[in-house]
Amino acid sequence: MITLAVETSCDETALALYDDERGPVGDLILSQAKVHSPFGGVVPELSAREHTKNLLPLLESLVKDTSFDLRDIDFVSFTLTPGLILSLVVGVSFAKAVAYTYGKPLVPVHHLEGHIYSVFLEKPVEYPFLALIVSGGHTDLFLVEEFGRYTFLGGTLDDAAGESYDKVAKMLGLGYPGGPVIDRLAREGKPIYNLPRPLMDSDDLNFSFSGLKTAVMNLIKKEKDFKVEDVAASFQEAVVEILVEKSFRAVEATGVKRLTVVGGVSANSRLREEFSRRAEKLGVELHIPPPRLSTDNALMIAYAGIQRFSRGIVAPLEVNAQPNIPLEEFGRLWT
């Protein structure tokens, strides 16, 4: 079974063919971080001009490279849904079109249930598990049942981890997109500032960002000669430290002693350390993809599409884009 998968949820553009047998047959990914960067952050006309723009040189070069005939898909796999709106109605727009080409059926994913299996693409984890997923635009805590059954445990109730390192470096001047640079940097100085942990003391699952990253911008007006490395790790410290911490928390809650980290900023290398370290300590099975199937991919919205079309579920050409269905209600409509 093999599938042709379209992503296009924000800035990167990306397509896939996968094997259900074979594995990927083929993955592209065009960034579209230059474009952005003068901006500190995703303009979304800009991310939708460019993805219109893109997808179809970009479906020809994957053509080319694979010496694949387009004919032989199964089906296409896209992101339905969560995302810039713009953004998702080009790709659902260009999957429909492929599929209408070629007369093959259209399977609908979930951006966030893509993230979830992006570890699947190395190694399969058994149910059930929990799932951080942790990037620009979400930072959530699901427990996963099995395929299809997500349970919600906890969110950010402001900024999302990965937007926090947008702005942080946007204030500290660093560029877009600021989470490797401020990884980089944080490398090289020392966490010697005091930020704030927003509900460490809450016996909730919940996130905020908002707070810390107000913070930031206070203490690089107060502080006339700080050393960008020092605050960069300061801020990093103590992002990785609210969400090791409440990952656990998660863990100790259920009881589940299975732990993936999915998400752009899972491929933090300070991230990857603690939970890391955590895991090891309390015993707990820890899974992370790559930094290749961290960020937006297509394979990602492949290898959840295998899964839905195994099990019969397919969207008429009718289906539109959707800006933010809820996973756990994704998972009860399209089963």
Ligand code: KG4
Contents of the next structure:
Amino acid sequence: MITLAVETSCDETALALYDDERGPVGDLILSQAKVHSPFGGVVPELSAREHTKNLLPLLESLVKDTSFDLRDIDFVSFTLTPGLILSLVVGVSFAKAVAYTYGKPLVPVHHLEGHIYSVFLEKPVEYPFLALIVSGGHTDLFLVEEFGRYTFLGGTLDDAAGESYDKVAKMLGLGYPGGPVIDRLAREGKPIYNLPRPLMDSDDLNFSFSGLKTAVMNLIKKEKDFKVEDVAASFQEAVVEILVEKSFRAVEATGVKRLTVVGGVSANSRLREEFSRRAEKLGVELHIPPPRLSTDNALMIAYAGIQRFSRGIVAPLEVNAQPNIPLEEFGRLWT
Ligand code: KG4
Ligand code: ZN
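Switching conditions: you have the form predicted alone, so give me the form predicted together with this ligand.
Below is the entire complex, every chain and molecule, led by the chain shown above.
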């Protein structure tokens, strides 16, 4: 079974061909980072325009690189929700056009479901497991009991972890996206500043990052001669500590000793170190995708699409992009 997958929920235009027996056939990602960097964040209208401009040439490259005949795909997988609505609309319309042209079924995928299954591209994880999704738009903890059965355990009450990286980078004049550059600078600095860890004392599994961002803003206003590397290291230390602490509390609360950490922020080197250290200490099975599959890509959408299609899930041609269907609801809707 081979699927073409389309991912356009934010600022990466991504296409992939995936065979459920042979694995990845082709996988292309076109980042729009350069377009958005001067604005310090993603500009939704520019993102949609870039997807419109780039999807067809990207499909041409994919076909050329792989010498694959698109008539041989079994179905088209695509990100239906959540994301920037204009960007999703472009991807959904594109997926529909390809499906219509070749007379193939359309299979809707939830972007977060794609992230969760990104780890399966390396090796399937046994159920049940916990998933921490840390990206530019989400910081959520889910219990995954089987494909399509997701129980929300906690999430951010304000900014997402990736969003806080991007906002802090903007304050420091480091461009967009902020995660990779802060990750790099933090390795050359020391976490000498004591920044808050919001909600660490609360019993629930929720997160909050906006107070941390404000604390960084106050710090750089107050300290005239700060070293940007030290600010980056101090900020990153706080984010990682919060994410590690809450995730292992979820392990304790549920008794599920299998944890996956996915989404763009899971590419972070310090996060990977700390999660691995804690998991080893507590005997928890930990799965983090390789950095290339942590950030947005279409292979993860293809993998989840294969799972959906093999369960008989297809969408009608009238299907439309949705800005935000919660993952739990999506699981129930389409399974
Ligand atoms: O999953 P993703 O590619 O897109 C969304 O679904 O949002 O995540 C993008 C986010 C951005 O906020 C980016 O700054 C962050 O992931 N990110 C990182 C790293 N690489 C990307 N954050 C921390 N460290 C990194 N190495
Ligand atoms: Zn994402």
